[in-house]
Amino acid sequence: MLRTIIEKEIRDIIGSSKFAISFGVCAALILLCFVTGAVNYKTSQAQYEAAKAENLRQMEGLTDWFSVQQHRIFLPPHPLASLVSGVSNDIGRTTEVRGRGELNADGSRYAEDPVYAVFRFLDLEFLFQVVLSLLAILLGYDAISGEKERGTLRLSFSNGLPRATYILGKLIGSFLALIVPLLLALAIGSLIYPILGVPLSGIDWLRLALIILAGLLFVGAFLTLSVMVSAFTQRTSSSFLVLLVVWIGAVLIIPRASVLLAGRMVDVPSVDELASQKARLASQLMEEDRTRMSEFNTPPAAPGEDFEPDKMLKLFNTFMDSLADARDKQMAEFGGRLNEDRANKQQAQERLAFSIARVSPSASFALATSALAGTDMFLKEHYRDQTMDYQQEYGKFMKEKTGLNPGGRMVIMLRDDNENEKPKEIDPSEMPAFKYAPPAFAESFGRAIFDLGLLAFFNLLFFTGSVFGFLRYDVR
């Protein structure tokens, strides 16, 4: 009996014109999403390689490593970021590295192409959150109330059919009728990436599989919710209206309202406020250093020794380097305290916002998929940590080349006695390369597992609600 109900439900859904039209549109959008994702990745990769080459080209012709006061490094594109963009397009991708001082990334994708900030990209997150969740509602809103209006529900129970068997068959049949075709479209779309030459490692394929799993759990939650609402209403018009209101609240309102509420409840100082405090301290330290510079005196020459300008210049540069080290230490300690305080408040605000937003399956889905794709809120912190590690490597390299660690606000005096000798150009390829390592899979999965569990819980909750509602439903 259960099998018969499941088969009937699958035939009714797949054979309907609304499924053929709506699923055809969804399948086309899924394929388009993978195609545009592959094209965007290859474009971003070409821009990334061109930016690295241009960065090295600007150092061509330099004859002294002292002339290299700064060096740019870039956040490389990742294939999955084109499918689940998360915050990857919002954060800065370019960082100017000096041997000392605080690092700041700029040059986000949306800053360079503001039109994308207005309309956003077509990615899997958008398709699941908006398009496929509406498809689930469209297929499930009349699962029970529609049967009653058509008179088939009363007819089905004229033969002593158990209610639990009927609702279970309805749920399983609806789920299979939606999920199996979606899996087929997603599988075909996934093959587009390697066909178009986008590299995906074994871990990337695992991440993509989990992203699709999260999407199916999300769509399943809206499908079971639709059946549950249909089991609590007597008319399809009422069921559709309730589901539309719930969809608007879950997808559009709750995630945004959670950010506003958390912002009201936890005050986080702005970046401009911190920059102002750091600038005031930097100006104060520079004034103190100017005073020390004016008091600098070279040790007197020993009796019988000539005055040596090179020796004086070396002593002065060493003195300036020591001032810069001391100033950098004070700025690092002061900036570290400010940054840590702001980071703690920001994390508290984010935790509160995410906790409120997780009332909606849409928020849980967005958090899970962005974590699995490595494009969640931790991407900015992860990239910053690696740029700071590279700064240490860069500073060590420059000290080996120049004897000093240039950067920040320094005054370096050079003297060239070989005016007739053509200086030798530096070799930019000697510069240490910045090798970005994306977040480890275990780390990403650890951040996503809670939201994946929440999506599974929503499915179970709405499934139970559907059974409970139908057991008390008036089939007459």
Contents of the next structure:
Amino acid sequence: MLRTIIEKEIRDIIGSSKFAISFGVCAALILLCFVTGAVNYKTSQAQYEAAKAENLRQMEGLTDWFSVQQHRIFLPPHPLASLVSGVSNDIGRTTEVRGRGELNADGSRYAEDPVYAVFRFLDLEFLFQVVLSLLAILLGYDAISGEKERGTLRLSFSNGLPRATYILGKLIGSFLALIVPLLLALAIGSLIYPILGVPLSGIDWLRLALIILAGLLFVGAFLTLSVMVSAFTQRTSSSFLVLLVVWIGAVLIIPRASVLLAGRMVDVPSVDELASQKARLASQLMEEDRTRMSEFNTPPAAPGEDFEPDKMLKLFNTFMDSLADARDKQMAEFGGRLNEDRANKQQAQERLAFSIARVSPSASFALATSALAGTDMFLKEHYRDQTMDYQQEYGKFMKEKTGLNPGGRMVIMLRDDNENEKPKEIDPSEMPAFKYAPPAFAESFGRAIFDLGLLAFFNLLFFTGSVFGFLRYDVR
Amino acid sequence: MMLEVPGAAMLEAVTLTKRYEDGVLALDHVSFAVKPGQIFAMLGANGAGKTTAINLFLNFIEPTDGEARIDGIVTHKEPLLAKQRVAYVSENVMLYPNFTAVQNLDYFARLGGKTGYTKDDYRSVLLRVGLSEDAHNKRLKGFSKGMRQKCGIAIAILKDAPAILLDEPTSGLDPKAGFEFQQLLDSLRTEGKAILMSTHDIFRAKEVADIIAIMNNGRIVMQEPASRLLGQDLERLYMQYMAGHTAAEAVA
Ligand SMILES: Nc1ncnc2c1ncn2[C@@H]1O[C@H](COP(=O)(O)OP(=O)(O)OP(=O)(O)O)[C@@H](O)[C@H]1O
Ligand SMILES: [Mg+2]
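Could you present the same protein in the form predicted together with its partner chain, rather than the form predicted alone shown above?
Whole complex next, starting from this chain.
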């Protein structure tokens, strides 16, 4: 009996013109999404390579490493980021590396191409969030109330048919009728990536598979929710209306409202506030050092020794370097304290916002998929940590080359203006390359697992809700 | 099968009473019995309580008092068991518009526990209810009300249950189909089915029914074997009952 109902449900849904049209549109969008994702990735990749080359090119012809200005490193694009953009378009991708001090990335995708910021990208995440959740509602909103309206519920229950069997058949049938075709479209879509020449590593395939799983769980939650609502309403028009309101709340309102709410509840000092505090300290320290500088005195030349400008210059530069090191240390301590304090408050705020937002499956879906794609909020931090590691490497390299860590500051040099000897050019390729390592899979998965579980829980909750709703349903 | 011997009721209402949540007393201590091989016709104004009675037999609603029994099984106590023994045709048969007639038949036959039917079985039952062959494999979307009604009747026949509940089955049937339906009822009676039918068609009721009941305001105001009403003008009688005359006055 269960099988009969499941089969009928699948045939009923898939055979309807409602399904043919809406699923056709969705399948086309899915394919389009992978195509634009691949194209987008390739464009970003080309831009990234060009920027890297340009950075090296501008070092060409320089004759000493001191003159290297504006050494830039870049966050490389990731193929999955074109499917689940997360924050990847909002954060700065370009970091100007100096030997010292805080590094700040700028030049986000949205900042550079604001037109994309206006309408955002059509990525897989958006497709699931907005389009496929609506498809689920469209297929599920009349599951029970529609049968009642059609009069088929009466006829069905003139048989010795247990209600639990019926609702189970409905749920399983409509789930399969939605998930299987979607999975098919997504699988075909995934193949577009390698076909268009965007290679995915084994781990990336695994990530993509989990992203799709999260998507199906998300869509499944909306489907079971729709069946549940239809099992609590007598008319399709009311179930549709209820679902529309719930959809707006879950997809559009709750995630945004949670951020606003958490913002009101936990106060986080702004970056500007911090920056001005840091600037104040910096100028104070500079003031103090200036006095020290003016008091700089070379030890008197030993009797019988000549005044040696070279030696004196070296002493002076070492002195300046030590001052700078001391300043740096103090700044780093102070900045670190401020940053940490801010980070703690921010984390509390985020945690609160996410807890509120997770009332909606939409939030869980966004959090899980962006974690899996490596484009969640941690991307910024992850990238910064790596730029800071690179900064160490860079500083060491510069010290090797120049004997000093210039840190972009003024350095007094004595040039051997020997007209005869042509200065040798530096070899930019000696500069250590920045190798970005995306977050490890285990790390990403660890951050996604809770939300994946939550999505599964939503399915179970609405599933059970549907069964309970239907056991008391007036089938007349 | 023991109950199929003449005398034992297949469909039975025992002081069946239904008061809806809003206080309407739709059925007021109604009792009647339909034996195998009998057709019981319920006449009565709109809102008299006919559909309510049928809904009680199908356990769509719970009785306020009394009980409905199918083959001796109390429907609100063992609904699944009771409903295995009854087939039902609703007032306005609505099936799955995206399925063909045969697909609809197949689905509902399976729900009724009948899995062994072949294409030929569906074809012959559809022909039996008067649905022309070219419509058998068409989607129900384009069916007229009468065509859907015929499919509904076919579904009831396929269930092959000892009891049949018909709620205004002839509404929507053209005169020819109505006449054919009457013949169909005759043959079902010959097969030994117990049939409870609500109808507004006084003349057809008189032709086909074994027992005729007139309902008014949730009560059965007249219940007579059709044979005893042979010489009477049933329409006039009906009007008198509706006007509130007592049984004695009316028959007199
Ligand atoms: N769900 C309900 N809630 C409240 N009252 C109801 C409900 N269903 C029916 N009634 C009332 O019960 C009474 C009997 O209705 P019922 O549908 O049984 O009449 P009927 O004899 O089938 O009428 P018709 O010939 O129009 O089909 C009517 O007064 C109706 O208003
Ligand atoms: Mg009625």
